[in-house]
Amino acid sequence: MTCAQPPRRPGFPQPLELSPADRQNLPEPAADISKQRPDIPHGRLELIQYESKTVGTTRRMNVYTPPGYTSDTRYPVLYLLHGIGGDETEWQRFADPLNLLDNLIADGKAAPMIVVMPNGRAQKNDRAEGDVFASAPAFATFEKDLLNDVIPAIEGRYSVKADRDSRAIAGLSMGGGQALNFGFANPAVFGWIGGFSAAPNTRPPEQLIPDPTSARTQYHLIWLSCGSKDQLLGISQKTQRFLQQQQIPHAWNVDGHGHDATHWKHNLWHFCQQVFQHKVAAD
């Protein structure tokens, strides 16, 4: 498989150093995890618009609703964020979440959920064009757009459970850093957090988690993953080491991939089987 690679600044790579803690704790998924299966019920992926007071414009996001979606049921919501070179369609290109979730739900491995894939670049021209690194400040601004515009739009349009125990946030690369930053900064909003090969926008651990004692019991799941060939591995390692030192329960999965679509797809598959399910014990 040829994996899409996000843009990377020169000089970014750092020497990779693996410790016994940096291991693959979950098996590689089968190659057909996102293959469309005609014999199972299917969900829906739709591109919707919402008004962003934060940005001052109409913005777009992709929304997955599970098979059999009905207003008679309230669903948990996963907010799934993209990388610095992507947009609201990036997860669709990298992981095919429509079929991936349909298959997991049909097999009873994932809870029926709504998955929201917004554009994490909170500026009026939110397209991934030109020097995408110049839009880095807009990725920080997205925290306000997410909390004040995206979540209210989703909760006003779909039948969802509007509580922290029913909200998860996860992302890849730049979106992984956003997910960690926003999730830990807003424990009253999110009860589940996932960062897949988080980028350098991730706050230093002491800033990310200023109250380790509270963090030990606040979250149902803290998921970190990175590839052993990923030059950004050190960022996730720093976060994981802090969680380990502070005895904060978390999951840590280091597979054999790089900073690529295979890692993100595989770890989304694993993450979706644990989110909205149960509490995960520390390593």
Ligand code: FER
Given for the second form:
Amino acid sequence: MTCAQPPRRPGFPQPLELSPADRQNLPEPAADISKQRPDIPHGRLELIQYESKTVGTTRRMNVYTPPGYTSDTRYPVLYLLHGIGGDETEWQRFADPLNLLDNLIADGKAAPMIVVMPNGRAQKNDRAEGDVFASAPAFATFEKDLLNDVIPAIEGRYSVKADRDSRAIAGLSMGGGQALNFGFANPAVFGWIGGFSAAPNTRPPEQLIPDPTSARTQYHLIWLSCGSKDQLLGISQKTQRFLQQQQIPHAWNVDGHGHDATHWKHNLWHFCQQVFQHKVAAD
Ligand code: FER
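Next, give the form predicted in complex with this ligand, keeping in mind that what was shown is the form predicted on its own.
Everything in the complex follows now, all chains and molecules, and the chain you saw is the first one.
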């Protein structure tokens, strides 16, 4: 008698399948990448408020300004988005971007930049409370809040370069899906895109990139990364396969981590060394 495989329980993790393209293309960073170094200049992290016409409330965001920030210089801006269970403080907990950026800038490995960490849950109660999955629609609404409220507030308050070549969007998980969706939908606003462990809110490839020919040359950097132990790997793989088929230049880094802070911190560190540094695609 042969024994049939028992049916998989819904929600039971599916086996992850790796192809030769799914490899770690960048080295594993050292353990001390976001350790505070007393011997180097430090930037600042400030929690600021802005009026959101989209949501109808006063909202909060964390803003990193680099060491020696001065209104005599105009800086590029990275908009960095959190996951479904997070808020404007989540990146601080997962990756300590203040020290991570201070260290990279001190070592000449990252361009001095402003990093904006807004709250991507665009609804009146934007705390990560109760069933956090119920707020998924508010993560889509955030596109309006970002374009019409967050970016104007940042550009009115800080000394920034206000053009697509100087605006990047990246995020983790739900924020990775937002970064891909909003970045590809708004090529006039963002020139650099990064998705770390993008969640199922990522649009299917044909909707995400309806004009692959333009996308081939429009972006300075398209970054995708995911851990090989992340149950959401299939989302990034599907997106990466499309980019590859369509010959859209991109970075693809599959490390050995899961859906976790180590993957996000490591890939933010790598991404920050490429963003605003060089043009990988012709204009
Ligand atoms: C889902 C699984 C995971 C989903 C979202 C997530 C909207 C997001 C995870 C995260 O942000 O960490 O089915 O649907």
